[in-house]
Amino acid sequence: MRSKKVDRRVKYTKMVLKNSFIKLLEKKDISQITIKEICENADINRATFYAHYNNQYDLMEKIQNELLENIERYLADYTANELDAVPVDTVERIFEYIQENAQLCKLLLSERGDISFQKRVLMLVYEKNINELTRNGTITKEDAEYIHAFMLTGCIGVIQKWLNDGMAKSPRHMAKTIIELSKIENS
């Protein structure tokens, strides 16, 4: 019984620290955020913060890792052996996840966001896309890498615009749009 209570408290503590940090990130760069500010906004003492994180950069990395792991879980349904293209349902689930975490995603994909995180997002589907593009031998791996970079930076741009527009279009509509825009004929 006691371990569940501790787990719940730890989850709560991490959640309020994360939310406090995200609110601060909306106003200023990570290098200007102090642990004291994070803790004051979260109503958590510094010792508790340091029990979970080394500093604000460690907190940011853990938030990014959690986001990427969740997206990877959505992509796990989509394997190289099963499908020729990403199904709309999978991309829709990713858009739903982005919508549920809009505040965080908007920050991480903005100019204030971490460029290395954005590159990690791009690498999530790298191997599958490269294999798919070079499958019939009409496109070289080098050309496929250019196409991949173009498609994924475009996808991030579409996601940024969607977030900035207040997610007016449904996740399903956005999934269909991304898939349609990403189609490349190997001819």
The other form holds:
Protein chains: 2
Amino acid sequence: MRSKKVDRRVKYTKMVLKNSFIKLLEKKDISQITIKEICENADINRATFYAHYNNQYDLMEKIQNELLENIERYLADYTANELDAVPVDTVERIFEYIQENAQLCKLLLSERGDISFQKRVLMLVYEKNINELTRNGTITKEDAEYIHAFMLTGCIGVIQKWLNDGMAKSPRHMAKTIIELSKIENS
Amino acid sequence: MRSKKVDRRVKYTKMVLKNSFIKLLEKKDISQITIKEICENADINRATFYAHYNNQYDLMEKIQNELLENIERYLADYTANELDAVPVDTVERIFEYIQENAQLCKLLLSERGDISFQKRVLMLVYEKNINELTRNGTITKEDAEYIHAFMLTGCIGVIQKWLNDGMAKSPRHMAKTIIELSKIENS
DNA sequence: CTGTTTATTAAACATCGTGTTGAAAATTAA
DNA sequence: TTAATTTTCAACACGATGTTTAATAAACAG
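May I ask for the structure of the form predicted together with another copy of the chain now, the form predicted alone having been displayed?
What follows is the entire complex, opening with the chain shown before.
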């Protein structure tokens, strides 16, 4: 897949830069995080930062893409092993993954995070389930799109609340809740 | 309510600064809008900007608060006149207001906007209707909160889609759609 | 209309982050 | 060990920031 000839130095540089950036993101908004700051905390020369990223937002995008890829791989591993995958199980896996990477997910999915990224995460699930929605001929395509928008963003709100509440409920319980909330629309 | 002794000069300054800022917001993200830029477009001295606002984000917050106050006043005027207000009508009024202020709303409610503000807008409606949700004893308080989160953010998604689609459907139709989507949960 | 108050302006200032550069030093891979 | 690559260091010009002063302009109350 990917050429694995990555210099150890590059690996290290990217790692500490990412960690430093995330640590700063917990304290303040991305807009007021300076590149100088990121580099000082990471003990990396500023010129080296520019060798890899254009700015904070570029770094953020790379981190987001990485997370998305991980979730996709996580889901792919699962569906490959268990062939009788049920929607509830898929959603449960998503919640499990979020729970395991709570620190980063809380930042990226929080109310401060950016909405378009959050939708990308949810799309992973819905792309596989959206067809069921329009299968009933009773709903027009336009209505279906609004229902889709409603459910997608609705799920994001549920996930945010779950994260803010310290993930008290189990992934299984959350999966059932979300499935239930999304399902009823078909009636 | 408020002392109306506002100097005309201050009024003008704030107006042109706001307009300049909004015009810039249509082109780029708030994080890459400079104060110098805002002032140059508005033909206002930079020192004057600092006499009223701390930075772009402060200005943004003031604009958001103003919009929220306007919506509240808009709704208050309505419910004061017509005593037999129905939920559908209230929601319809919201959509009407958004339609009338589409330029600004599209910016503040878009995917680039910040989520917490969007929720504040929706709270205006739900605060008056949320009680009905928990009235049926069948739902636990915890579940009700998740349903609430789901519906709140779900509505935001619908509004965003509506704005992005050029507000093709009528406010009335959108109000019905949202009420329908939110209502079913009670069953 | 007039005198007083208040807001805006212009200019200057130190400060800081930015993005880039070229050569030296350090580390890696082979 | 050697050659290639990456990181570092120092320096640079540049532009935005936030603050301050005195001068100017406009609004206000009477």
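Positions refer to the first chain, counted from 1. C-alpha atoms forming the largest set that superposes within 1.5 Å between two forms make up the rigid core. Predicted model only: the values in this text are computed from it and were never measured.
Once the cores line up, the CA of residue 54 ends up less than 2 angstroms apart between the two forms. Core-aligned CA deviation for residue 15 between the two forms: less than 2 Å.
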